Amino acid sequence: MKLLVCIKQVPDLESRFKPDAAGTWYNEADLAFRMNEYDEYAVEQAVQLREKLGEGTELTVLSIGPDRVVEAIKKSLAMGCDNAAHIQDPAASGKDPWQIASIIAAYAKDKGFDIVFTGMQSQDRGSAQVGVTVAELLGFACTTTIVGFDYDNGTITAKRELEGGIKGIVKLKTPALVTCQLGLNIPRYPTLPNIMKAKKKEITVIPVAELLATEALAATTSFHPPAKKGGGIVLEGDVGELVDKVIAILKDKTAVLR
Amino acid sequence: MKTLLIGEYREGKLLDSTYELFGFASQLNADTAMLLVGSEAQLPAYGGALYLADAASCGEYNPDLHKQLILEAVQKESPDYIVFLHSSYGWDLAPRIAASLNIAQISEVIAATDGGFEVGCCNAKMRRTVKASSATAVLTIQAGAFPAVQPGGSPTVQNLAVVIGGALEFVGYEPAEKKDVDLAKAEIIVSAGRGVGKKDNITVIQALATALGGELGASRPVVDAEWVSHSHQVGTTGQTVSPKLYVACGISGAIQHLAGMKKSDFILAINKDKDAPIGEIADVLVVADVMQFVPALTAKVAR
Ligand SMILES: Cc1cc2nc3c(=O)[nH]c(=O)nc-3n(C[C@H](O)[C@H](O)[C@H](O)COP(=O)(O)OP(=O)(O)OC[C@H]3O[C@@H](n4cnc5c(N)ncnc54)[C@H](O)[C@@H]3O)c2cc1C
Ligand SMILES: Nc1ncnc2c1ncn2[C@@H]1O[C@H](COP(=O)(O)O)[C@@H](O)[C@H]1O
């Protein structure tokens, strides 16, 4: 069997973002990046299955973007993955989800995977496209925000979170593609031995240009922080003098203080 | 202008949540049509074109026939934006129906600005404007952003027929884990985020609950992580709380949580990071470390 995650590589959402200089997205500077959270779920549960299926299973760990995400691809490798496609594009912030998604389905086209998986949404962007959009492309079956997953003999059984913590349960056969949510497994840490073993899986550099055919469908005008609603207090300096600021605060303020 | 906005139902129930789509539509003054696979018995309280296809027989989830319904509709109507909620039925088929007409998908609309759409990104602490380059553009508009409003009236029905049978099979529902708290029932609320840092630090934020007398709350990945059962979670996934105090220690304010807490009368934030988007909504925000300020907090109250 041919396995496929698709991960994107992240800047870390607790950093202080500024526009850049278009203005339409963040400026890098200063930034640290990893990989995008929902992708390390879909990483996991593709190596899970990896192992389960054992010889014969070849699972491919795929990102867009500039030279800074071969660190997320070389942690993809550390956790199991066998091989990368590592699509070079240091404009890849630029291009729209349509774009992203006919890159991905460009490389996989004619490889013969059997299961796709996809992060449910990346971070930064969040607009949870990527991955269905690439199963349009290939005329795939999909479903997304999994939260539960089995495979056997051709067919997924997948668990998809619904609002209230409901769950709806699909099976679909392959060709597949799943998009993974928060609480689906818990990813494992690279080891040191295995992070040695990574440093001699093949990761293939291809020049976006070779995949990319379409043009963007949609832009982005600006970059910019949310307008501030004002009327909440922001309180900073000594613990013990935000202590009794804040005691204070609850006494006037509301009936669970005296 | 016209829309064609995407209802939706579950568990044989038009959920509340449609209405939200009208709200938005009203806001770009827009003609509207609406497609709903759901059931004659519970038609949307809307004067306008209904493009109604039988839950019953099509599946409650089956996106590949749903797509072809939506598309069958989008022929007649001619649309300038296919509007979908930003839920767990709008993020599955929307990008689908972007796909087959290769148009724009603008997600998780909050606002309609000159010309474009503003959209979260960066985890909520940054806003985008977003343009869409072809004539007609799918949507969807993120939960509570736009009003729920009810235009009045009874639709007139146009029956969609059924036509393939699509590549998923639904299998069931599974219902929501059982609650050993009621959080809804609560009049205090101490939350703990991720920025707790590890299960054994809950022990922490649940004596500033106890101190309180209030229960414990947490966020998603808290519990995840299995730092504390299912039951305290807070938002979308999980409960729905107004307490008259909440507090919020160590959580960014993820769309999906304030879904579920914002209507508290007071809320008090912990965060060290000072434009976390939980100070959009606090009404004190403390840019602190939760370990150190909880716990000075806890031994003020208890005295
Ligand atoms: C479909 C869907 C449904 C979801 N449903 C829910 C839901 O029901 N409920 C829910 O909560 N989430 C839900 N989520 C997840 C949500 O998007 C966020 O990922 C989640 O709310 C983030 O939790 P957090 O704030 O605890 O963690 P983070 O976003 O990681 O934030 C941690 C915060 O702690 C701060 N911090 C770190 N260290 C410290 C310290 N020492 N002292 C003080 N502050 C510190 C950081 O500055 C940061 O702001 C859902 C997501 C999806 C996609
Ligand atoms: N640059 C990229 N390279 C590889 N995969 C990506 C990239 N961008 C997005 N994805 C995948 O698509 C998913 C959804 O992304 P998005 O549509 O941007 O929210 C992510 O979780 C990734 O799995």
Contents of the next structure:
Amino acid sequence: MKLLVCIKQVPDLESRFKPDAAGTWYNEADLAFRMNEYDEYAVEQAVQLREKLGEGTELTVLSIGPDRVVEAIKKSLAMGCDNAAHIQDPAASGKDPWQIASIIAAYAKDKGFDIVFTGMQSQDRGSAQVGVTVAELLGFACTTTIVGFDYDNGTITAKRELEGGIKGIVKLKTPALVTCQLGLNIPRYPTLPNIMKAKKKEITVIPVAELLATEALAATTSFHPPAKKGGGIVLEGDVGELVDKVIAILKDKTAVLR
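Beyond the form predicted in complex with its partner chain, can we have the form predicted on its own?
Lone chain follows.
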């Protein structure tokens, strides 16, 4: 059985973000990067299935991006993936979900994958479009936002998280693609022995030009922080004075006491 898990390296959310010179994405200078959190759940679920099925199962991890994404790839290998495909693309951040999905589908179409795992969405772009588009391009069955997963004899049983805390159960035959939600499992921390083993695992580097044959369907025209709101007011003094000041401000600045 052949499994594929797709991951993305994204900026750490604790980073300080500012637009780049073109004003269409963030400036990567001084940013720390990590594996997309949703993708960590996808990797863990893929590894768990790999361990359950045992010999004869191969798990490949794929990531698109510049050289820095190798760090996230190596983490996935240390978690238990067997090998990796690095789609080398220094301009990956400028590609829309359609192009990213097309690249993944072009890589996967002749590999005979039975199940593809992806995160529900990326933490930087947040489109939640790539996984389902890959499934459509490959002609795979697909279910999204899964928080429970089981596989038996060619059938996936998945628990989906719906609105309002409602859960749904779906069954689908392989080949299939699932997008993984937070809470699906508890992603493991790579152990030192597995980190050392990961160094010997194969990472195939493929130039993006060999796989990309589509134009973007959507373009980011502006990337900017929200408009700054007015500053706050700090009041000092005795309680009685503060009450009078607050009342005066409410009358002057709002319609609350009018």
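Here the rigid core means the biggest group of C-alpha atoms that line up within 1.5 Å when the two forms are laid on top of each other. Not measured: the values here are computed from a predicted model. Residue numbers count along the first chain shown, from 1.
Could you check whether the CA atom of residue 18 moves 2 Å or more between the two forms, using the rigid core for the fit?
After core superposition, the C-alpha of residue 18 moves less than 2 Å between the two forms.
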